[in-house]
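Form predicted on its own, single chain, as structure tokens, below.
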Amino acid sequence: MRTITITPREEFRISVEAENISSDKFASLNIEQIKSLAVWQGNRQKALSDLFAIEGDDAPATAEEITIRLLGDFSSVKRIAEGMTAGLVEVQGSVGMHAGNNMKGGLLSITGDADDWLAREMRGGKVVVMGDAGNYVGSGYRGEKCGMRGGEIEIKGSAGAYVGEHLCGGSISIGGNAGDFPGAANQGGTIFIGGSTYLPGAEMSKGAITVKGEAKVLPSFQKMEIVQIDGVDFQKYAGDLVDNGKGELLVGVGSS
């Protein structure tokens, strides 16, 4: 196994674009070349060792044999592990938007918070986050008709608006609340939310979400039968019937 250790150099008062940090990116390379790797602050392009301090083993090994440990507030440092396929990128602390980006493989693991756009688009893998995140987790950018396709997404706190937008495939699971819209448009995914939370499924045709706490369902969904769960009685719809929705939502009963 390798293993590499990234360090912020100072508090980054410009967020950094800094899609090269990732196994994939990593593999073939000695630290000597990781340092040089480019990444933006700003408008300006710089090296990744300019900004922070980069140590560990120097021979190169496959994308699944490297784990790439981020210490400190990597709070406005944007898109870390965008596109890995294997592997594991771990944060001790938060990130900022766009982290794991186009997930294909492998595991980031975050001990803090995450920012907007976590997972964005994710086609496989798992992302793990012990603290809160943001909004549009696993969602779709705008234009595109498909978010998340593939993977899990772990949310240990609570999540922002429009957790799975237009998602496609894989699954979700929010600890805590989510914001307002989770699940909007969705195709074919699966959401978990722990709490309470806002309009669950508007215009969703497939997939399924599950809201263990309060929530406010669109009168376009149809009241269907109770289930039981884990022991856990939840009040089941179907919907959203606007678009012809075939996709099932569950409600823990008296929370409705």
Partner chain sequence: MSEATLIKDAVCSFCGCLCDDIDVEVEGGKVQRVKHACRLGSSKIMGHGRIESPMIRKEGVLVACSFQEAYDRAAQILLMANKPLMYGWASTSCEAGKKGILLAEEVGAVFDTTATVCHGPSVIGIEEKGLPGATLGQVKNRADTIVFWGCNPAEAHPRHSLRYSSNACGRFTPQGRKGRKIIVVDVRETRTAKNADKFISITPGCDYEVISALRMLVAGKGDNVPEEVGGVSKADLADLAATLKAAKFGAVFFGLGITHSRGRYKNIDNALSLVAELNQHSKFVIMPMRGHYNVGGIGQVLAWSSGYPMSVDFARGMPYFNPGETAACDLLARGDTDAAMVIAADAVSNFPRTTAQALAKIPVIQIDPYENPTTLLSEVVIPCAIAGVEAEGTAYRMDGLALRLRKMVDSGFPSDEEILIGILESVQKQRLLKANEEA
The other form holds:
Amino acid sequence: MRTITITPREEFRISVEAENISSDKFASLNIEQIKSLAVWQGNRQKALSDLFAIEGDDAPATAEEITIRLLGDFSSVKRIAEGMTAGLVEVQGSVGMHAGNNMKGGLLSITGDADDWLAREMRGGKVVVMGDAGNYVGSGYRGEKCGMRGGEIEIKGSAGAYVGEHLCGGSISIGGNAGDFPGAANQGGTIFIGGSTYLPGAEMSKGAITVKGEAKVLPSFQKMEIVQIDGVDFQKYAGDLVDNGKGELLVGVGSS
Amino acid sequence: MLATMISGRTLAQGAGCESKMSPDFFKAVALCHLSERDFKSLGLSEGKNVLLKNEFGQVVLTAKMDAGLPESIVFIPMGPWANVLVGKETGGCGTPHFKGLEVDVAATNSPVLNICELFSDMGA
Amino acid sequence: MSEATLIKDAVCSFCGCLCDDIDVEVEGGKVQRVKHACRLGSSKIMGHGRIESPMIRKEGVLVACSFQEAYDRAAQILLMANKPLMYGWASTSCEAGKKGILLAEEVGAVFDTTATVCHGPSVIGIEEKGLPGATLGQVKNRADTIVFWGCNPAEAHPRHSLRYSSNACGRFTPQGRKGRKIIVVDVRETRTAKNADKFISITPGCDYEVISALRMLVAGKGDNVPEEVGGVSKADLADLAATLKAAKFGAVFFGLGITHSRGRYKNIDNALSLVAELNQHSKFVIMPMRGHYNVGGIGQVLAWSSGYPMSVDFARGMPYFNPGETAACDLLARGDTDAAMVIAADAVSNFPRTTAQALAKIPVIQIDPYENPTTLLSEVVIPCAIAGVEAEGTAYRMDGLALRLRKMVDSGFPSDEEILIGILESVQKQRLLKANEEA
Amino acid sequence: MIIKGGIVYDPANGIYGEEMDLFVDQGRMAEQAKGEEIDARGLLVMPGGVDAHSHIAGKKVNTGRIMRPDDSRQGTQSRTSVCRPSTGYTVPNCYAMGYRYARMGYTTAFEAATPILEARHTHEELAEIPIIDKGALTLFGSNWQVMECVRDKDLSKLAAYVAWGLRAARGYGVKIVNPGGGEAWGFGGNVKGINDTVPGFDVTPAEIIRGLAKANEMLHLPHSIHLHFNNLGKPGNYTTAIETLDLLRDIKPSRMRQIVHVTHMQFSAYGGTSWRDFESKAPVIADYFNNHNHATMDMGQLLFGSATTMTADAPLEYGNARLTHNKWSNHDIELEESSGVVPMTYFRKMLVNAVQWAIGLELALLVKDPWKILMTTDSPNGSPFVNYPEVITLLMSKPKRDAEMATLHEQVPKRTTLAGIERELDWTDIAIMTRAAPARILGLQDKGHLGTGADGDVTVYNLRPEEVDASQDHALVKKALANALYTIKGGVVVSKEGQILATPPGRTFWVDAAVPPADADRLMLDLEDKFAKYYSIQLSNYAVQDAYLPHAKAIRAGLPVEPLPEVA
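Got the form predicted on its own; any chance of the form predicted in complex with its partner chain too?
Entire complex below, previous chain first.
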């Protein structure tokens, strides 16, 4: 196992774009080479080591064998673990936008909060956030028909709006509340929300959304039977009928 | 009184929006429209002021009765006074949530701040 | 003193209607009379108090300076910044916008327009669904059913109804207002609503649900719709759906009432689907009521220049677009910008106060004819000629139609385009100087 | 400039792969010249490419960009000291349009469809496209003034209007899209065939097409009418194609060219009664072209992958959007047109798409005379223009076609004749289909050839035509065509091995046709009435101003400029 530890040298006022912080990018490089990887702060291109202290095992290894440990405040650092296919990125703190963009494998674990667009267009692998996440967890890019296609996202806290927009596969679990419109245009993924939300499943054509707490349900969902899961009653809905959708929406009835 | 705040264009606001430092703009925009019933229930009369408060800020405006408004909705012409009550979050799409904000409305004897006073704390 | 001249068919540069039938009398280099314009337009064309000289803030006070000094200071601010924001562009010409984009590329700035605080959500909705639209003349000549949703043209676009919509007469609409059904959907009874055949009052923030219910009713799936949605009875919604389906040509105009409310771009997204579906039963088009006269135009210019119509981040040399991340209010809310140029817009007044406060913490360059709250915070203030009155150029109407703005009088002020060229040249000069020093 | 020792293909001047030196002086081909020497020894040399039909500028293209940020993020390239940034794949930004054409060795491209009312926008974008020369075809097919003149059988007033419209739009030629259908779409309808009556106007598409074709010849316009058939994109539409072509056989051309150019023929060569029994009728269409000389066409080749469909055929686009459940933009233009934009993905395993792919190739291979068929993809409808090298290599290589066929839906060989076609085009055919013929069909005298006085637009490809076997080495050919070794525009090397070196502004061609003043006066009475009652803008603000064509090149027409030739 090869471990590399990265610590910010300062508090970033202007956000940093660091798509090179990923196990795949590090795999074939030694520490010196990793230090000279490009990173952007606004319109200034810098070396990774200009902004971060980097330590760890020098010998190159495959992506699977790499653990990247991020210590400190990464809440203004974007695109961490973008496109990674294997290995572990472990954040002891919070991360900025677009963490785990287009991830295909491996594990991204965040002890703090994640900002907007977490795991946008994810294909595989797993993302775990102990805190809260922002808007657009596991969604698509603007104008794109497909968001997340595979993999697993687990948020222990709450998430913002548009969770899993254009979801095409994979699963998202939110422990707390989710903002407005989770699972909009869902085409086959599953979303679980432990808390409450607002207008889930708008225009969903397939897939399933489960809301344990309360949810305002659209008038275009058809009320079905009550189902029991693990001893909890859920009202089942079918929709979204505006598009003749065949999605399944379950909303808890116990709490209200 | 709890109410939902909305903001929008008015003719007078539009006519004055390129002369924002003028008294006309102040007169046209530092207003809070209330439904007839809300206006009366707050004990207001023409020329009286109201204080609007929410989690983002507070602002004093001249109250104005507006027959077109439903109860519990207050309307403020778009501009710097209305924006005191708007939060900075952009909901993931770049646009602040300008309309449909919860506010607390009460009659007040405090004066309405003019445009320079409104921005005096920003180093203006 | 020059003789009185009459400028016919001038284009009004106030709102997105871009009325092009304005007659203006000019004498002695001053506008004396304006005919055909509405109150908003004439107030603009007649002119009023403005910034008289370029200024730079020294020891907290704005002090008059030369244009060149102002350009140099502006260039210096932009060059120093790691992530400058160049915001506004709605009330100037496309020609100025083109130079602004070039400058943004040159200094690696984020280029954003006032769309992001008005119809930005509409743009994102269009990215989801497309825009089934038409030119305004199509509505004038054909529409027998018009819906105004969350907009109030009676106050925001005063001549819209006469020139293009409710009251306009055309080939297939010889009776004008009499031959049309006008429906207003809003949360309050606006002046526009008072003149409508039907006013539907909805609960604030419920637009999405109401539109979904309408889509169900239009598709004949009304059985599923509850008795009341968003404060509107099912009977009223069913009536509305029937009216829309029966239209020969229907038009939906929408405004900030729907883009600024809960649901934001999803509201538009849903409305676009409703209109697309209505075309299976009748002909229907939909159009955003653009506010500032050229907010549509700068979107067009930015789209053909960068691929995206607003919120474009040029910091890394290639355009990147993501409102929610790269819009002016996003950057300011997060403190993720270290200098701003505000042009042809008054950011300080129009942004949430807490967002505007972030502008007070960074150097701001203002380019505008008029003093406004943004001036109060600015480091550099550059007065310009008023586009469409004192400078010519191009603007795009709310339906995307390009028109040529006239120059009616000569104010002696440089145009926005000239100012931007001045700053761009100063940027290039200063960069060259620095490169030479380093060499 | 001297381009030394290339193997030159200049079919317009009867040069088919001869080793020779070329000279460019002051931007034009010359007998002799001094200056920079380009070493082209043994390499393939052709005139700069000419694209006669591509959607490169205007409202539709920008609508495509605005509704497709998902497309704009493809193909992004940073700004350089020479270039502005590039974005987009099917709908590139203006800069990428110019750079990408130049890289492929193209120096001219014509925007395919511009409504007069929105021509100002088109010219704003054209002016922003670097390097290439361009022009825009003007839409007339659902125009009220046109339909009224046709209804009244007032041909001279129609001609006056066409001339006026071209001047107002700074347009190059007469484009007709689904004639009458755009008007019908104003109330959500369409016309079903060429003899259907346009609602409210008492004319038929057939009458509109004939009227405009005659007016076109009365005006001696450099280009013929440029026609997008009715019923385009529908199974069984080849009969509409033949019917329409027959309609125009008796009209005499006023210049040495076709009477009608049929655009993106692929979309109109369909058999079957529905998508279920959909099949190719390319052989029937090709036969017709082989036996008649009044019409030319372009392929409108479809390639698999992402496309953005955009056309003035608005009802077609609504159908596309419903069929694919994709996003839909529509834009109706008062008194003139309608239009639509729908993103599209074409799939190898989808039978309809695979048959469409084959039809385009069948057309190009079955039409014997390469002067009658241009290589296009109706960019970005069939595929974006950057994929031209793919189309060319498919035409030149039977093995490549076979390999491709093997990846498609298995029904393709039954629904098309492509598998049985042995023909492989050679460099002369390609030089004609991408250079000489488009220039001749458009009536661009100084384009598409390398004779003295022609524009100094020359392409040198890093390919030895005497050594390379395009049939076998198609991958090599495709690579060479994608990035020309040198693209020379007006005597300036604008691109070298894919790197843009210079970005001179291109010119914009438009046609200024004179008409008898009496006809113009009669026309103005009509137009004043239309502007007073129906248009939403003033007549005085309608025409495109000079400011929008900073590098204009007006071509005069209207009076006979050369003796009327007999068609061969």
